[in-house]
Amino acid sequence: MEPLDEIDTTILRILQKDSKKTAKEIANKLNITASPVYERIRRLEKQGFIKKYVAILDKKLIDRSVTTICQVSMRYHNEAFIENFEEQIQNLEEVQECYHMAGEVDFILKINTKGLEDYHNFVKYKLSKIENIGVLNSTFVLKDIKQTSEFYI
């Protein structure tokens, strides 16, 4: 795999801010022709630097305005229970992010729902059905201060 040069990094920065930018628009910013930019983007995709292109939605407009951070502690910590949790969590559409942690809790989940009642139902009818969960600790976001999908490169 080729190391990233300054042009590659600049392309990645631009695409992180706006993935709809065309090769021509990026080329204009870099003062080069569109063809090498297009080739570089394809190479960055092939090498896995660019995983996918997405649209970031406004959670209020889609009626998912309650964000909950849920800390999950498991009763037992063997491989089968951890793998089962990781598999089961993939099927829960309310879970936007899931991280396996080191420290006092085992997993941290980011969950977006319409409201507290929906979150309650999610915990009661879905999350609590996953085997081996010992403790759930939920905290609710009062205000989004910073949200980004961009990596500093």
The other form holds:
There are 2 protein chains.
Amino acid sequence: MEPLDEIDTTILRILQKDSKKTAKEIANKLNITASPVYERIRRLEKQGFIKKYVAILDKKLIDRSVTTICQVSMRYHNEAFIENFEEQIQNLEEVQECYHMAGEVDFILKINTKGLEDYHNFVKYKLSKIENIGVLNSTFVLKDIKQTSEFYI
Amino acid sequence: MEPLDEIDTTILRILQKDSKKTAKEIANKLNITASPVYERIRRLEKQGFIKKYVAILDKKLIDRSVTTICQVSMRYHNEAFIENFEEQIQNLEEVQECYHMAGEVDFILKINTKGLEDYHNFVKYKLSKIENIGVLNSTFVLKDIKQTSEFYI
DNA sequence: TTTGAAAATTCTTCGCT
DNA sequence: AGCGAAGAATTTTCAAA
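Form predicted on its own done, so how does the form predicted in complex with another copy of the chain look?
Shown next: the complete complex, the earlier chain at its head.
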């Protein structure tokens, strides 16, 4: 696969910010016509550089204001337990992000709920039901400082 | 502002997963015609429920494979220092997320770089230049288990 | 609020340069 | 690779129900 040129990265930068921009608008910024822009976008999709297009919602308005960062450590560290944990996490709708970490803490999760009580219920009835969880440490977000899906390219 | 009905939330659920779905496709799933779907989407945008539409890129392919979670605590906790920190963070392109936290740690950041060396340079030349940072604790992501912008609604 | 139709715009393909 | 034209599909508006 060929490396991306300046035109490709400009297209990606624009679409990361606003995927509703038309090929024509992007073409204008690049001083070329719409068809090559269109073809490049199609290629970038096909090659997997663009994974998907999504709408970003306002969490306050849809009543998911409480964001919690939860750090999880496992009791035993064998393959089966880790794979089981990863599988279970996929199915929890409240979990927006989950990373397997190097270091003391095994997993870091970002969870969105309506309120504190819903987070309590999430931990009580869903998260803590997963086998082999050792330490579980939750801290609440006071304020979102920055939140974007953009990569600097 | 009226609360959302079942049709609105269905539209939002669909657009969170794939914003390229046409009004017609969404209408089919709802057994109505395209125009009310179109009008509802416009209203949801206007009211702010939908903040924006974005393309999600593949971080491996664009060479931003290293994700780091960085926990920052400030030395002194006064308004000016906190506001300054929040402002500085906005301008750092490597930072995808930053939250002001309750508890021991003041801020949690998610940072994407090309490699470990680039993270080192980020900390050395950018993050640590911000005034009044006390403790700074970085841990690396071994594997992304789950990562979505969707909210469960 | 939904429908159905009509106009404007964008998407998509393709032959040519 | 990019251009420009042409047809298909979608977006967008709107009168009527």
